[in-house]
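Given as structure tokens, the chain that follows is alone and in the form predicted on its own.
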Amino acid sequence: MIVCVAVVGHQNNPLYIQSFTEADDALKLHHIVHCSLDVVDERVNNPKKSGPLLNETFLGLLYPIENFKVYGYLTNTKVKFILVTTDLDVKDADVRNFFRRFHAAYVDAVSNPFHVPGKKITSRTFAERVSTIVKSFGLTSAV
């Protein structure tokens, strides 16, 4: 079950965070997303140790924590996508497919001429599209 998705700018500024659980967990999920940025930076800055190939955007499983697994994706413009799930046996192919669709939605949102680059994404259309993508993967409960 997907519990949180986030878009983080190249300067580690949050551009979009959406949680799909009760409000009580929202702060905890924001903290998990924030902590995952250190792992992303480590993988990007030390590609020989554990990072992806230079042209690979999917960072894979960043780390498991308590009952969650955190996955990462890095765009060519150094924007980071974070996915937090409670499903402990998710296939990498499913996560890659999710990130591809999420990236397409992000590109559409920032291509809007009224969007200011580097600012939070406030588009209702983007939020609805993200919810649709999350629900289509069947990894979320009814919200």
Second form
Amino acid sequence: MIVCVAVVGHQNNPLYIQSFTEADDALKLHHIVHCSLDVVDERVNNPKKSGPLLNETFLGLLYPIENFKVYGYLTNTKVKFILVTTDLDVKDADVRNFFRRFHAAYVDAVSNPFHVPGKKITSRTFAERVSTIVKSFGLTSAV
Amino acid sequence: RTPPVTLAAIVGCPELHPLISTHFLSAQPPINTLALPDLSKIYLFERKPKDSNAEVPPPPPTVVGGVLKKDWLLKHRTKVPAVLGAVFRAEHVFGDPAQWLNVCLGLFVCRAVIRGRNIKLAVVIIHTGADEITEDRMIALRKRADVDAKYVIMLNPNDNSDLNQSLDRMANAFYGLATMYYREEGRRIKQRIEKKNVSSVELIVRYCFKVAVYAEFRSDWPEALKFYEEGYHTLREIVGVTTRLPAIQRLVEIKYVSEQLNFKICTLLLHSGKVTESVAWFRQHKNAYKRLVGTPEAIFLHWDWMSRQYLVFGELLETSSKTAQIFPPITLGSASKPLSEWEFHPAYYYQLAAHYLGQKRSSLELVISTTETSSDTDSVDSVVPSTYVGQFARILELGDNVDMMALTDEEYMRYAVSEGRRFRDSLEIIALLRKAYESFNSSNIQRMAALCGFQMGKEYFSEGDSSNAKQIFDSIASLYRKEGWITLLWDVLGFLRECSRKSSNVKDFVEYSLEMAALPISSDANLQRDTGPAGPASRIQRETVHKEVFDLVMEDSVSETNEQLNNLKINGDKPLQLQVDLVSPLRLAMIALVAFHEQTMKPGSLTSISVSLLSHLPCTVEIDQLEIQFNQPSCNFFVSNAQKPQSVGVTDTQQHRVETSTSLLLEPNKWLRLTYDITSDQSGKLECQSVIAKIGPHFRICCRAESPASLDSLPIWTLDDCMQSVPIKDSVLVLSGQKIIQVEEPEPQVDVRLGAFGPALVGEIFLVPVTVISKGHNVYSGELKINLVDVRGGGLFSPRENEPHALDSHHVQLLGISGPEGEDDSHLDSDKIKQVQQSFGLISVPFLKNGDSWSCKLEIKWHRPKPIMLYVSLGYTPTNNESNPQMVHVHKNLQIEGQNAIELNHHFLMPFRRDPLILSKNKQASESNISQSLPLNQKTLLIVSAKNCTELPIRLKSISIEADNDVERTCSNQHGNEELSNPALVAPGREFKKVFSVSSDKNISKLVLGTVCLTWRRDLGVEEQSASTTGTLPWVVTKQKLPDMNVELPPLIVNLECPPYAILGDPFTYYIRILNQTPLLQEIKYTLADAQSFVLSGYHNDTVYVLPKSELILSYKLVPLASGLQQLPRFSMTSVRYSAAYQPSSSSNSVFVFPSKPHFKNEASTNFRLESVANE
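Starting from the form predicted on its own, produce the coordinates for the form predicted in complex with its partner chain.
Let us now look at the entire complex, which starts with that chain.
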């Protein structure tokens, strides 16, 4: 299950962060997302280590913590998408698929002429769309 | 933790033991030595008859006490040697039979003792060289000892080189024996495993462990690893199978053993450099045991154990990475479960260890709170770790006998809880987190470090250590601030606020509270539960914080009602002033923009200033008084709130102006805009420095004033999607408003005049009179600055790059400044400043009263024709006020053209109708540039003409040719260098010519003609006559170098001779002389063309020979047929030898034909002397 998704701007500032848990550990998830930026930085700054991931938007598994797995995605405009999930056995393809849809939703949201680039995304439509994508995560591959 | 080291024992000859053991330790591989002084101690090695585990043949499964015995490894490392070395003296061995018997007895004892354990025996003989070595004794010794010949080692302690060698040999022999021993032992136990007749799984694990340890003893790492892993896997099978112990203790034991095995495996992997495998192994280990939580009441044991796993592995990783510097390889883990690079950071493990320890603590607390264990500590006291790894037992003391009794789970839990209580987990957690924090920070992983820091701070906070907590929170708050993680920042600030509350730091408390209240949190939802002391980040909470802090600062008397704040006091003794500068986080709480409406103002005039304040605090703030401060303190003013007149401080407001505003309410997110008039009497920069808001009796916020134009956006609020209003209504001011205004100088009342006339001429010293006339101001400490600037800009004063041959570095030069007439320079220099540089001058102006004037002259010299701009600026102070010097400046400029006065030209003339054949001319005819050549020994005329190219008349004093000093004179020129008797006046555009004759008699290729020197000056017309005695301008000398000439001997010279004039119909003779100057016979072909106006007699074409050094004369009779200037018949010739054709020029080839014989007046020609010279 996805517990948190986040959009992080290129100054590592949060643009959108939403958790999907019943338990009220939003703060903890914020910490997790924030820490995962270190991994993104490391991946981006040392592309040698990640080797085959060069030129790919999908960053893969960023790091495992006790009960979560964190995945990352980097757009061409250096906006980062972070996904925190509790599923311990996640298929890469699912995550890729998720990020692709999420990216599309993000692009639509920031294409809104009333959206100022670099500001937080407050669009309600975007939030709804994201929650739909989150809910359908993992289902598509099962079908 | 180090890999086990071979253990050997030596007995006998105690004086040599230190030598041997140190050598063994440093040997490769090292050997630990047990040194026994004599044979009496050897019984230590004897196997005890009653050994429950290994000796007794297969016990029933229930009898197996545990998996591993705790001291087994220790025993092998420190007590049971692999080799026993019996040391004997040679004299004993080879001495008399009694001694020999003694030796044999010793050997026998040794063998008896070690047989039980299969310990190997080696014999060492100390041979001092004195005794004979007998072969039969040696054989007997070997037989007695039952050892190979190579295990009987001779040692000679007296011979150094030999000793070392034999010690090495001894170490090798011992090591070989030890390896053999360990291999045998290992094989023995391995057989037991392979036979499969082992009754319980525990024993398999134990055997695997033993085999692995034996393998380690002989440095057989792969084998050790293999058996450790096998043991580990076997152990996994036990889980859930065995029922030997009560449930909790069973699990504890298994975990302890698996920890031991895991540790061994990881160490071995890391030692062999397989970091990735090691990490993968550890991950598998951790995953396997993660779910073995055990019963809920004992869960803290599980967390404790997990934490220890992480800690130990982290430490292992850290030491190995320190020693090996192995970086994680590119391919991480298997494809299905890739390892992330974080699993190679020890800090990652420390962090998790801390995390699990935290979990352990919380579950332990839960256990303590639920189980009311009051006072049965005595039963706990006697519990000790039992002989097996991971087991505990109670010691029962029955008289002298000490017995171990197994514990029930309940008892064990009591023991574990009481053990857990003894430890202060927080300190442990902080230590772990600090390790992680520092490790992350050192590898520049800030955010992970921040998280560790946050957790560490929380621990400190819960421990009550405010100062440490504050320090850590402060450092991580800056990161969150920078990146705009509001919720995280809110939480950290909440902790910080509580820390400062605890430490009674009012200022910090207010600052943190204001920052929290001003954070852009707009959600009303009350989502989080596990928040810090700040409570959930929401708008309501912001308002609560806001109210709390303003209650604190507004209260006159300290409230006893508010319990929370009673240690925070603000009163008259401790007024609180917050500084808000450009980088302060409190800019969110209050920001002040100041903009002048003008960019410059006249002194004394009025202009407007706008002050705008913005606060992001959630509630409206009422300001009692605003103070606006400038860099000129006289401009400071106050704005007081009309609704609170009583609160205005009256201390120092008398001197300053006080404005009153109807309301000074600072509403959230709305600009408070105030506009006032302002004036300044002092010229220069007027800058608004700060705006101080007084709120309440003792609280002030001092905001650094900012310009709207340079307003950088507030870092956090801009990220949020909120309406941005403009700080000032005027949209131009928003973009360009500045907090600085330039106050202009007062209007100057002094005139500076530059009185230059006409263009300047190159070479002369051009005088520019400057006059300073005071028209209303007195001039104190005046200073005149002079600047010469190229009109076209650039390149004027550094022409070297462009023209490397420039003589002077400056094309236009300021030579000097002469003072006013009557004042000599020496006096001026003594007490006044006078600086003159190439293009810059500075001169001080004496005190001038109103109406006075003062003048000086600038001397400027042009080296190149160039227009320049002359800037003269006068700075002075109108009053003699030392304390407040207000400089007034007057600027004047003047463009002055520089012109070349005179253009010098020259050309050469050959004597009339006399043409030498110059061969080089012909050769170069094809080439474009013909350098002129002069014939040798011939007089040549040089005509120098000086043309006045100015618009002014010029007086010319002399034209002369001066030889260059350093060159030998190569030619003579006549018609001298004498001065003109009366300086000639050359009108604009006219030319002045002078003729020199040049002849060279030396046969050299290059003729240096010298330099034309022209002495001239500007003609002042009428003034010149009047001021002829003193005031005339100095003569200027212009020099121009004449080009060098080639000289060569012409082989042939053609001379055409005819009378100066002819008369119509009157025949005359036309001679053509051809002079051959060479010592060769010259063949000449010549042609004389017909001319219309003449009838001629003679050959038209012919070939003649001219003898060497002689002259051939051709003569023609001509009869003119027409009058006027007539062309003579054209003569042309070709020298066959030089294949050079010659044609005289047509201009010199004509004669004037009079219709009848003319009559001349003789004195007519003398008037134009110069022209006549040319004509002749």
